[in-house]
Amino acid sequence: MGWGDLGVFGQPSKETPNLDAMAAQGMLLPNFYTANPLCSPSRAALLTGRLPVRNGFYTTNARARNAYTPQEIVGGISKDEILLPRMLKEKGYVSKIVGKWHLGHRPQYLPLENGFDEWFGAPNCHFGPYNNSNRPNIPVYNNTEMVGRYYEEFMIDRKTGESNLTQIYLMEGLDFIERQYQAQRPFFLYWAPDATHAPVYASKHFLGKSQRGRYGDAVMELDYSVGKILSWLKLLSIDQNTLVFFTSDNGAALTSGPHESGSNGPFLCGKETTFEGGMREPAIAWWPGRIKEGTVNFQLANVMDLYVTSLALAGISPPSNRTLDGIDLTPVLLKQLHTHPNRPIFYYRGDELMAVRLGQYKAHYWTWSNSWQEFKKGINFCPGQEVPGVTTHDQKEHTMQPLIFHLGQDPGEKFPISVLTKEYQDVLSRISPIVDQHKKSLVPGVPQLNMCDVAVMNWAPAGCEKLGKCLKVPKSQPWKCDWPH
């Protein structure tokens, strides 16, 4: 989803009423950022607290390259990783995915192996349908079983776009937020559903009911999901002891478009780039009487943030023993503070620092959006948006003269300030030593994104014999993956 997809942004046919809703009884979050443009890393970040390129979710098979977990990726989140979930257990707290996983879908890398107590989703996207001879199609998890595949007990007519899975989702999650509250445990939900990435998918209730396409019906779904779960905690009485947080992976991916791609409002590209539209997000914080209601604040956050203020509003302490690239937002929500002014936000793509914004300033290091093959072959991540000598198809390196922009002048990243003037030297003096010090500290995890084979793909998941379900497993022939972007 893209910053530009909420009625409280401004998107103009306002088709998220319980999300701007959801705005006007808690805080929005303007400068919030997830960790990557793409989905895997940020997900990984998400959960450990920690960026990409320290948490192993990334690759070194290219430069500057995005790269995920498809059927074909042989590694996944490294155990060395303590994610949330496993944190939140000193305190006893019960968790659960609703969703998609995507940090790897063999079996040492699956939820419950990482401190999830309950999954109900599958571990990779759902692209398909697939034959099942040369690649089969998606496994739908219960905790450690498959239940069945994407296309096959679980539909998605790709014609007509319908699909009662959000559906489905959105009952696993309302079921387990009851049990959590019948047994008064303390619980944590991840609710990752998938509905607006391409294939986009609606049920039949939410099919051609918006002006903006599929993918309209597909966020409209989302957002009546969303005020479901959150009048299920006031009906529960316990919306005054939940934190509930609402964000997105990554910007819209514009080359879906027209019809299965969103909107990032002001911001340039979308996914897979590094430019605001690929990693500026929604994002929404709602705890009714702790979170002042109808608040807006300004303090530049992301989504690594969110573990360690989780871990904050938990009483845990977070782990002594790695960096984590997050911080507590708990002043910034619980008392509207600005806390940390010259907090930076860095844009990674693979191991390499693209970009990196302080303030209202944003420094290029690098920039690139697709390569001239990529593009040539119609795939464009900046359609009616190109820039001169920012959109650049070459990886274009400005290590020595940062290209520096005005976010709050301008959004769209299209004027770079000139390199003559007072104003660009000072931002320079000031975003230089971070970039600094940041590279110097940094220790890169061991890449888990480089190793593909046809053998890992889920032909035979746990389960699929009860079901009469598992798939010959082919000869394994590793290979080094290919990530054009």
Given for the second form:
Protein chains: 2
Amino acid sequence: MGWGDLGVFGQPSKETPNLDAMAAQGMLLPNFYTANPLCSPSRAALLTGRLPVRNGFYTTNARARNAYTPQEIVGGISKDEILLPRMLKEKGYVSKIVGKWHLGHRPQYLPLENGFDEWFGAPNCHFGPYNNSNRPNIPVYNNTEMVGRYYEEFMIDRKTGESNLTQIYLMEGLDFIERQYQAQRPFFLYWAPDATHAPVYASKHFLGKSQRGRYGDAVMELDYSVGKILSWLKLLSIDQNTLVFFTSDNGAALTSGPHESGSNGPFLCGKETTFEGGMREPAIAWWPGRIKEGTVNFQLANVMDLYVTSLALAGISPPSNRTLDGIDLTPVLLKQLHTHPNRPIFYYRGDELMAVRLGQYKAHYWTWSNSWQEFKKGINFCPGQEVPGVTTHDQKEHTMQPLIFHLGQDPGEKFPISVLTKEYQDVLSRISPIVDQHKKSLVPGVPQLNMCDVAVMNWAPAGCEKLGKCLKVPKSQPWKCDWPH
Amino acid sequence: MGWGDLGVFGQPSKETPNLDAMAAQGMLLPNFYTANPLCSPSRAALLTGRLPVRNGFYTTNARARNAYTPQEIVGGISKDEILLPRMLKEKGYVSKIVGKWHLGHRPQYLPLENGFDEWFGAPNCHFGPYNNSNRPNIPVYNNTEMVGRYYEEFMIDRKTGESNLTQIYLMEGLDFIERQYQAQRPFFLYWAPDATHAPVYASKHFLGKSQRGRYGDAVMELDYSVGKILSWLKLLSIDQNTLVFFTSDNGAALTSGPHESGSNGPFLCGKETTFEGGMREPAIAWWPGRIKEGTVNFQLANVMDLYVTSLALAGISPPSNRTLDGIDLTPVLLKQLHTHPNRPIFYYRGDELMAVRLGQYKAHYWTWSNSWQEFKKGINFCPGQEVPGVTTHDQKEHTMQPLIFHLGQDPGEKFPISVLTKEYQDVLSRISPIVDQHKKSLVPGVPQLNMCDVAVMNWAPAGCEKLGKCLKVPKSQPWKCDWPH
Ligand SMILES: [Ca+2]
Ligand SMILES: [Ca+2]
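Okay, that one was the form predicted alone. Can I see the form predicted together with another copy of the chain too?
Time for the whole complex; same chain goes first.
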């Protein structure tokens, strides 16, 4: 989902009354970022508090390539990483993930092996295949065992876009909250529906309701669901004791055409890119009685901060034996401070530091939308947008003289500041040491997204026997995955 | 100012707390349009309730050219037009314009000749000249006489952008309101500041305050001023008896670079064009006790509706001897209805009907950003944006097969609907008769913006003698004005 997909962030059809109300009752963070313009690495960063280049969610098969966890991926989240639910156990938190996991689908990588107590959802994304001939349909798990597969027990009608998955996910979330409330246990719910990902789906009640087409229908259903969760917390009178944070894992994909594309508002390009459209995210923090209502905070922040902030709020010391990339947002959320004015945002694509934001300035060290080869095939990450020398189809290096934009004056990254100005030189002299320090001290994790193999696919997930849904596992034939962009 | 310049419409720096609050206390109209992507014709349409092609605010010197009222223009608003303040007199309304007039600067065209009772402001835009050598500096009028000139008595510091004009305009507005309140007279205030027009200015208190640079400073000062006006109405306890409508005359100009450009949010291109960025406007209606707070209405509406609506609210019959292009928005504003689902929006550029919107669909009959000649000189009305076949640099005709977009699904006008679809044929069959009927019945007014002459400039405006500010009028040398885009 994109920054511009919420009414409160300027979506012209204003179809997110619950999220808009959540912002009115809480804090809006217009400068909030993901850690990567793609799902798996972004989610890995959220749950580890570390950049994908540290936690291993990247590839070295080629420079600056986005990589994720399709079915043929061999790797997943490393056992060396300490995920947020594991940390939260220290203070007795019970954790559940509802929806898409995306940190690896082989048994050792699944949520319950990594600190979560419960899971209802799928290990991979819900797009194809739509039958099991060459690749198995994605399994849906209830905790440690599959309970069916997408397009089989869990229908998504490819023609109408109808699916009740978001409603199922909503019920799973509400039920989890209620059980923890009854048991008076502290809890962490990671509610991660994927309805806005192509093929976009919504349940019958929402289909056709939006001015925006099917994508808007899905957004409306997500908005409705968030509203239900918030009112559930109020009904149980635990709203004043619960921080709710809404965000997305990457900017809206713009390649899917008008029916299935979201909006990145005034920002450049979308998912897969390190322009603002790919990495600036909608973000709302809600905590009645603790977060002042109707506030806006311009602190530069990102998903990794949620790891550190959650630990701070739970009174748990963060792991001391590793670099964390998040900061504690407690003063921002609870005291409306802007405590980290010099906190940089790093924009990575795979193993390459593409850009850095400091204050209002963003310096691009590399620019790339996608390859000429893909672009000529019609794959366009910036449809209708073209900024000469910026949305390049070659991996263009600017490391000696980065392209610098003032994002306050030029949120669309259209007017690079002239290198001849004092402003440029001043900014560069402030950003350069930060980049040098970052690169010098960076110890990349072992890349987990390099190898692929048909044998690792979801042929026979745990629980398949009971259901009679085990498929024959083909012979292992590993290869280096190809990541085109 | 552009659709995307308000926080409530998605401006990332969220610097319009007063306008955002105005929306929260009133009604937001996300589908509100101007009548022309340029100032003079747009303002003429607002005050006459008629399209520029009817009220004469266009040129026939070349096809589809934007024209306005610079100093060398001979024409102005025709005596045959009945402006809103003239109509309102029937019920005893006192009317004042504060700020830019732009309907002609020769004596017969000025506000007090056209129904206004009071005026404080300038007949033309505040950009150059900056001395009186080749062209006189623009006079500032208090009612019928000039009281000084821009860059002389009324300073705009071209280097710092400092000017207290908006504050002067605010005081003029508040004073007018108070006097009518004291006299218990109904009133119409047309408050038309021009601070966001290049060269953008703001007063000292606001300079440097915005995250967006000088343009943002000016927006913040306008926002502050609107807030002051609203709280003034409340203080005088006439807020429940006063409709306040906020909008702009055209989309943000994008040619001025990052320091002086506004934002059109997710829309295509800007001022001068008939894409959404040029003509969709921010719009907020406010009337405590009458307009329900926090409402959003998607009725397609435009500035000409304000003429008809104002008359309806004042209980005055509209003139019956002419075609009006506005509709009565009373049911929309007061009853939250969407009463005119089949009401079209016409997008004109000069004398050419470029596009028509009906419901969610917009059909482009002609596309043009600007000429190759201008574009190659660096004049770009769509910087960073390029939609092949849409943002054309030739005047491209599509009258036989219009380009059709679904603005709900594709607000950025990037994905024309395939002519081979049933959707396209259905839409075309609904729009075509509307266009045919419109063209057949249209009687264009006498074009007022064809002739130019240096002799008509503001050399010796009324009142110049008293001030010793009369300049020598050169010999008349009329020519056909050149309108490049
Ligand atoms: Ca995603
Ligand atoms: Ca204007």
